[in-house]
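A lone chain, given as structure tokens: the form predicted alone.
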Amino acid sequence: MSGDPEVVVIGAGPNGLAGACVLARAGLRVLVVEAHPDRPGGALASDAGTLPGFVHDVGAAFFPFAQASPAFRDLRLDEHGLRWTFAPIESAHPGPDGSVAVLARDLDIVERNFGSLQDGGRMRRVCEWHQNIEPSLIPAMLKTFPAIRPALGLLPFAIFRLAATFMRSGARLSKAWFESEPAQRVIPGLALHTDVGPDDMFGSGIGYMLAVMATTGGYGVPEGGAGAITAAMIRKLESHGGQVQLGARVKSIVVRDNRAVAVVLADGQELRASKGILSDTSAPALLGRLVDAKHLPGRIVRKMANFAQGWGTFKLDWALDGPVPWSCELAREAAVVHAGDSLEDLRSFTNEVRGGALPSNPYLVIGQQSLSDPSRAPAGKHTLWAYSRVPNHAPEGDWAEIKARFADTVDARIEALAPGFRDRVLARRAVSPADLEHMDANLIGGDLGGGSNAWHRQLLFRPVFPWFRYRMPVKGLYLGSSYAHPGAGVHGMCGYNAAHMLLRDL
């Protein structure tokens, strides 16, 4: 790069890189500084964490929003080597009683296998209606709030029907729509990808979106690992002259005359930014540590000190000697398997985690990437990836003391649905909330969601009113992480929107 950067982007996660690509494409000199010494990507990366030849995603692994994301479509990452693979079934929800409901891009499969034929027909009609409104709905949800122009495409009737859907809890919506237990557990179960429980007010929206988007964009698996998305974004950035500097941890942001003008690295180096600074960090880190409190309103400082995080995450990776021997045949073809026995089981899980306890019968999101991407494992072998939600802090002792014990609980949970699973395990890696935060400082207490996803922490309250449109209280400073609207999910929209806001201000 010739001369000082005009924009410094803090953090090389998917949002930071999406924002950096937009800014570099606009002709600005962009430098991305990343604390990790060895790789960009944050939680969007892959490694050989169990045995040689097995490729595991260290964080995010399945990407329904990536297929529909205006940011990723605009950046055209396929031109930079990104390739997607898909399994025949996107999501299977088997129960210990042998029942199952599945989601797939082929709606004939959904109709035949969604608890009952009646519930399958109802789900098909919901998905067909959603397909008609998705081209307007996705921009309305993901672009800078309020996204009035795309929302106009939903008027007059679609927006009222959506409001009636989103205003319910996941359990109430499922009971209103479906009669069978397998069908009723799908939407509330999908909402538990975040910290939204089955009976939470306005809690149906997340589960609904993950359900219907499984039938449109699908749960895609990037060929070669999640790190392939990061690699494509780096190539895009470099094609426009942008650069990434690894091992560059930001210690503070320099503010003069109420304007962010530079970042100071941990080694003392100061990097000037004449046009702006875009931060792909947590809101508490940006406004509670990097910017001196004297430059911020007292209310914001207090808010950051007590910022509401989402639940912790306990993740596991396995190297397997063969595919998982699910009792449910349809689960053997699914990209993702969700282990949640019933609505009551999901309620008990939610109550245990919110009470600060490790779940006794953990709800699991289980990823089978090697089914559609054989490059993830040696011939005849398979990888497996899973997580459960847990408290942010170890309920007893520390995570090092209880990690193996809870991992055994997860193994037993899978074994109950797939007898013989443990015999196929060649190696296992357990990753606690503390391990996740050590890997990526944005994942505070293992929170994958950029803070709580409760309804009253969205839209104009994300991260805090009135700074919900990426501009921060200090001029020239923008928050473009999942702590900003529209929140978590590998779609790049937080950084993409923040970059466009910066360009608008310029």
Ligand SMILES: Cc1cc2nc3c(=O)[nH]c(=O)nc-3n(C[C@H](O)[C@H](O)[C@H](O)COP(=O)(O)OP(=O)(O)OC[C@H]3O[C@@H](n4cnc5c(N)ncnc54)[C@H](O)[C@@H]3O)c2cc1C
Contents of the next structure:
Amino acid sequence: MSGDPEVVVIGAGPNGLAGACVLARAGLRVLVVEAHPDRPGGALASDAGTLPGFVHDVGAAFFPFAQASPAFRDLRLDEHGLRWTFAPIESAHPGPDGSVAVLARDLDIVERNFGSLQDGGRMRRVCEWHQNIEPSLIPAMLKTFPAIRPALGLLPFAIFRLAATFMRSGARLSKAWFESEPAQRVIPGLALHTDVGPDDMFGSGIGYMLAVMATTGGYGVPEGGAGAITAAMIRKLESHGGQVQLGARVKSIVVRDNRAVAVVLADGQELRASKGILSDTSAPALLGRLVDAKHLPGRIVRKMANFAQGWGTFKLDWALDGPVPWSCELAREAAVVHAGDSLEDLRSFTNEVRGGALPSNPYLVIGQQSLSDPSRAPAGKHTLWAYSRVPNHAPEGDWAEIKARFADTVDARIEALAPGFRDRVLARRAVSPADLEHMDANLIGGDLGGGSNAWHRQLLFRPVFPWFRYRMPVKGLYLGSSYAHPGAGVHGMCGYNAAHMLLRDL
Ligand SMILES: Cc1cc2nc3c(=O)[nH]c(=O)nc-3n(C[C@H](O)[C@H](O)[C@H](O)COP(=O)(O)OP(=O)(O)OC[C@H]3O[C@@H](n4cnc5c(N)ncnc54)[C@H](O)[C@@H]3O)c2cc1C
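Same protein, the form predicted together with the ligand this time rather than the form predicted alone?
Every chain and every other molecule in the complex is listed next, the one we just looked at coming first.
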């Protein structure tokens, strides 16, 4: 890059890169500085963490929003080498009693396999209705809040019906809609991808969206690993003259006359940014640490000091000698398998994690990427990826002591649904909340959600009122990470919206 950058983007996660692409495309000189010493992507990357020849996703692995995200559509990542693969079934929710409910893009499969024929028919109608409103609903939900223009595309009846749906807890919605246990565990189970429990007020929205979007965009996986999305974004960025610098941790932001003018790296180097700084960091790190508290309103500094993080995440990868021998046939064809037996099981899990304990029967999100993407493992072998939610801090001792024991508990839960699973394991990697935070400073205490996803942490309150439209209390500084609206997930919209706000201000 000739000359100083005009915009510095702090962090090369999907949101930082989406923002950087928009800014570079607009003609600005953009430099992305990334703390990780040898790879960009943040929680969107792949490595060979078990055995040679196996490709594992270090964080995000399934991308319901990627197909529908206005940012990803606009950036046309397919033109930069991104290829998607899909399993026949998106999500299977098997129980130990042999029952199952599944989500698939083929609604005939859903109708036949959603707990009971009546529940299958009901779910089919919900998904068909959603398909009609999705083109207006997704921009309304993901663009800068309040996204009035896209919301106008929704008819009043649709808005009323959505409000009636989202106002309920996941458990109440499921019980109102479905009669069979397998169907009832799907929506509240999916909400536990975040920190929203089955009985939480207004808790149905996240589970509902993940369920219906499994049947529209699907839970696709990128060919070659999740890092392929990051690689495509970097190619896009470079095609507009932008650059990424690895091993460049920002330790402070220089503020002059209430304007952010430069970043200082851990090695002392100062990089000026004449037109703005877009931060793909956590909100608490940005407001009070990178920007000195003396430049910020005291109320904001206090709020950040007590910021509500989401739960921790305990993640595992396995290299397998063959596919997982699920007792449930449909799970053998599913991109994602969810282990959560019943509403009661999901409730006890939630209570244990909220109470600071390790879950005794961990709810699991289990990914089978190599089913649809054979490039993830040597011929005939498979990868497996899973996570459970856990407290942010180790309940006793430290994570290093607990890791192997809790990983064995996870193995036991999978073995119960797939007898013979353990015999197929060639290698296992366990990643604690502390390991995740060490890999990516945004994952505070292993929180994968950019802060809590409870209803009162969204929209106007994300990350803190009144700074919910990406501008920060210091001029020229924008927050574009998942700590901003619309929050967690790989859709690039936080960075994309923040970049548009910066351009608007210029
Ligand atoms: C285990 C796990 C599983 C997940 N599964 C899914 C999934 O299946 N589907 C899905 O859609 N989402 C999933 N997610 C969530 C998703 O990965 C995140 O929501 C998304 O990555 C957030 O993107 P981001 O750009 O805001 O932040 P991040 O991806 O966290 O990237 C932030 C980047 O900023 C860098 N950084 C931070 N501080 C500094 C600094 N001071 N200086 C320089 N660089 C800095 C970090 O190193 C990092 O590279 C998962 C996350 C985890 C951890």
